[in-house]
Amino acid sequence: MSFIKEQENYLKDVLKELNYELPNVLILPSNRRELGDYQLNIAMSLAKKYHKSPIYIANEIVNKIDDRFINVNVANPGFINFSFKEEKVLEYLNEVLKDFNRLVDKHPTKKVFLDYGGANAAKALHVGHMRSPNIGEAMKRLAKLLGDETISDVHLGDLGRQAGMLISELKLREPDLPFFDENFKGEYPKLTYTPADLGELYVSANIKANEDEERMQEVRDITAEIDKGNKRYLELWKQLVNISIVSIKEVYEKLNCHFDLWEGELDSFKDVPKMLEILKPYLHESNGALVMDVKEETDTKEMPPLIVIKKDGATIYATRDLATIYSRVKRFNPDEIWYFTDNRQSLYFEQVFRASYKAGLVPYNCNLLHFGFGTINGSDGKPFKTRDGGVMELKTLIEQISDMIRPKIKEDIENKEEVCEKLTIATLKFADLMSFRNTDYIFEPLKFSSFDGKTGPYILYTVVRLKSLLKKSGLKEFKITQVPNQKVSAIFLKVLELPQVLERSYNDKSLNYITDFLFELASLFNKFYNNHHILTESADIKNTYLGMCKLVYNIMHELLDVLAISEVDRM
């Protein structure tokens, strides 16, 4: 349990002794540091509840608390200002030096299933695909840090029109493949295409189909045949998906995003019949399609029915999502399922969730939650694109950032390309996670790749400085024995804020609180570093400074791991 949480629990006990009760006691950083480092606002809440003067209640509390609180004073209308006894804080910080988890307020364990990634098989990942894996991976790591059991799934978009597109193009180019022979009885050959080949095939097919309605109908027909279980097309498509996954995995590996499951829409096929059997009493026909009403009496805006089966009898994305939910609940029995997709899918997920609960696919004690996010925009405020207006591939953006960073790295560094790649990914991930999840943001490559300011490279530069300093010190054990000046005090106060930062980030499912904290901590340390010659100080001061450096490094190391950002040793 964190230091601040321990003191909040102590204050709850104090209130009980005074015959007062509140569900929560929050210790807040003071707005007026001249009056104390922290403040309590509880006297006002208690005054309303118990019909007493807030000043009277505040003074009652002040007279009851022990000597762990110093510089205690009461300000109108009932604010209690105070600082903590230095010995208590140092004792706690030295515990944190040995165990980072002393900074973490664990919550009761839940089993959380996370759905993020969502790449479409046989298509190149573009810039818009970056946010889901970045946010999802970081939230998975944060959830585990705070005590949750997690299961993650990439949930590939491995069914749909792209299947029809690719197969129609192959049928045109290589009609003699046994996949197109209805009478073929042998074992199907293994295809030797590369992910790049599939990209070229898809682009060509897409152009032709959009210009030729007859060709587009063929695409639809092939897609429908796969949905119906056509063995030849299904085998061909599964091979194409496996080829495509190679390049998808490469990009996710670069982003340091990892999944427990690599399942997709194809995996839901086996659960569709049982799911439809459960849904059958709730389905009705509308314009030839089977739909489910999900509107509720309390709705204040239109809630359209959810289409489950198209009028041609084919399944759609919603059918397969419902089957996937059914399968996940049956196999894993999660307490919550989190989905990370962009905000434009909010209505769709509301429909799917309502249908799942209404039909009993999911028990009401399992929370289905969609966490939407904003778009990545260019300097014009529109979705990020290439100079010619096309959708930029994620690989292309990674290469562009690498080209900006490479010249900034010192020439004598070993493994320069590896360092460049880590700095590139740090640039992308820190910039992507820096904005509140729900908002759009403008991606500025030059700004976000800078080694100064609120950027990933600046954070890694601070880590490099800390690691170098600790290595030069030669110390194996560290201890903080005093608070020698205001700059050190500011760092310690910032450290004490971390548990609340982690909790807020978890509750809002947004990593911007952690990126803000990292930047603020790095800035405080660098201001201190630029004004002190740490290794030439007297022994006591030097050891305390180094203990503080080790503390800062440990925290930055753990938080970068939560964000899935890799450190470097030199840059």
Ligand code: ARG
Given for the second form:
Amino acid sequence: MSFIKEQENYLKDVLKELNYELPNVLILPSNRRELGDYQLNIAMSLAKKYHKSPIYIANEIVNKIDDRFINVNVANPGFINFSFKEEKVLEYLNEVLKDFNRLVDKHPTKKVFLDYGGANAAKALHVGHMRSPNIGEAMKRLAKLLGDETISDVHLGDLGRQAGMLISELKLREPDLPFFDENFKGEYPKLTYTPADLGELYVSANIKANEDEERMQEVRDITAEIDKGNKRYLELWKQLVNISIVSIKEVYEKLNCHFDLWEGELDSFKDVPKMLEILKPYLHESNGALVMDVKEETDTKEMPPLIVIKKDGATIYATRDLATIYSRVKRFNPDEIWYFTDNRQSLYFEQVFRASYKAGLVPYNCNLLHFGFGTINGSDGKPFKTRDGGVMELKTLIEQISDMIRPKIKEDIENKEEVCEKLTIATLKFADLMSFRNTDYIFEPLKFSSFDGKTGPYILYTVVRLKSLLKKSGLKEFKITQVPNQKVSAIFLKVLELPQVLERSYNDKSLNYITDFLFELASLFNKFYNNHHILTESADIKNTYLGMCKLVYNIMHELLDVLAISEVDRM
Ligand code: ARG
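Alright, leaving the form predicted alone aside, put up the form predicted together with arginine.
Everything in the complex follows now, all chains and molecules, and the chain you saw is the first one.
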């Protein structure tokens, strides 16, 4: 348990002795540091609850607490300001040096199933596809750190119009493939296309189908055939999916995203009949389609019925999500399922979740939760585009950022390309995670790839500095024995804030609190570093400085790992 949490628990006991009770006692960093490092606002809440004056209650508390609290004072209308005894703080920080988990307040373990990534097979990932894997992966790591058990699934979009597109194009170019021969009996050949070939096939088909209605109808028909389980097309499509997965995996690998499961919409097919059986009593016909009402009396916004089966009898995105939920609950029995997609799918997920509970596909004690995110925009405030206005592939953005970063890396570094890639990913991820999850943000390549300012490279630069300093010192054991000055004190106070930062990120499912913390910690450290020559100090002070450096390094290391950003040794 963290130091601050321990003190909050102690304060709860103090309240009990005074015959008071509050569900939450929060020790907050003071916004008037001249009055003390921390403030306590509980006297105001207690005053309301117990109908007494806040000052009276504040004084009662102050008279009861022990000497771990120092410089205690009460300010109007009832704020309690204080600091902690140095000895106590140092003892704790030395424990953190040995075990980072002293900074983590674990919560009761939940089994969390995470659905993120969401790439679509045979379609290139574009810039907008970056947020789901970035946020999802970091949330998975944070959940684990805080004690959850996690299972992650990419939920590949491996069924849809792109299937019809590719197959119709192949049919045109290679009509002799046995997949197009109804009477073919032997074993189907292994296709040797590359992901790039598929990209080209798709683009070509897409252009033609959009110009030619007959061709578009063929695309629809083929897609419907796959949905109905046409063996030849399914066999062909599965091969194409597997080819395209290779390039999707490459990008996810670069982004440090790793999934326990690589399941997709096609995998849910086997669960569709069972799911439909459970939903059946709730389905009715509407314009030939099978729909389910999910409206509730208390709704203030439009809540249209959920289409479960289309009027041509085909499944849709929702059918596959419902079947997937059914299967996940049956196989894993999670406490929560978290979905990370663009905000535009919020209403859709609400419909799907309501349908799932209503029909009993999911028990009420399993929490289905959608966490939407905003759009990545260009400087014009519209979704980030290429120079000529097209959708930009994620790969292209990665290359462009790399080109900006490469010339800034030190000449004599051996593995320059590897360092460049890590800095590129750090740039993308840090920028992507630092805006609040729900809001749109403007992607500014120049600003975000700078080695200075609130950026991934700046954080990595600080890490490089710390690592080199620690190495040069030759020290193996670290101990902090004093608080030599104001700058060091500010760093220690920042460190003590971390447990609440982690909690906030977890509760909001937004990593911006962690990126803020990293930036603040790095800035405080660099301010200190620029004003002190650590290695020439007297032994006592030098060792405390180095202990502090080790502490800062350990924390940055762990937090970067949560964000799935890799460190470098030089840059
Ligand atoms: N492939 C989907 C898309 O591109 C995202 C999948 C999200 N997960 C889910 N279970 N529906 O929008």
